[in-house]
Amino acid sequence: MSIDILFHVSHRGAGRYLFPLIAAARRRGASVACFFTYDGVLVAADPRLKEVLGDARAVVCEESWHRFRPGEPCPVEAGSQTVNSALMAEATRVVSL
């Protein structure tokens, strides 16, 4: 499976720019994946993620989920920064917020 665009999510104020980037995507029919990293994970927890990604992969580091929301659920996907790397190939375009 390939992604068009890959949106690196590594900033806790990034979701002013990601929303309105994967609805974008979306409407011009690109696949899209998410990966978030560092204080970016808070992103995650925001609840308008899911309506704006759809059916599009989501995937939180793991290490920093549990850094910056200890004993909170993950609402997406947790993985590795492995799963980053295999997303980065997987991508056409990486986009870095």
Second form
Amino acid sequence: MSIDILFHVSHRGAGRYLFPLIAAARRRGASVACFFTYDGVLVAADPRLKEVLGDARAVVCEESWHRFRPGEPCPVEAGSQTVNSALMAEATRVVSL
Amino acid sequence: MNTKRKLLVLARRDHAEAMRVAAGLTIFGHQVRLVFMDRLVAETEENAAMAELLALSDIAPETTVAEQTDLAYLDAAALGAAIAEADGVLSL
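Would you mind giving the form predicted in complex with the partner chain, to go alongside the form predicted on its own above?
Time for the whole complex; same chain goes first.
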């Protein structure tokens, strides 16, 4: 499945931009996906994410999750940088936040 | 669709994390450039380990920090060109 926009989230403060951008993209009918790494994984822990994502794919770098949220269950799909590389291959556009 | 991209990773906040991400991005055959920014790369064990990962991934890092004389230097124009040539720019 192709992805119109891949949001690459690597900053804990990115939620303020990510959530409205996902919502806007979906309103326009664009398919989106998210990959969270470094302290951007903290955005994945925000309960608002699932509301805006709908059926879009969201993957958290497992290593970063364990670093910033040790011992806590991951709320979305956990993956590796291999998944990140695969998503880049599927995405038409990449937005880094 | 499964496309090999030209990706540019800007290493700003955390050089080690940027190296880890850049190396990982090569797994699906993407062409990856990594540019260290903001400061000299610290001589830490973590950075040294990640630098080995870069070497294994055939990434020759560059820098916008003139004092980092062991790496290829990009001035503002060269950095702009690198951004323009990339299919995707990641800032870490």
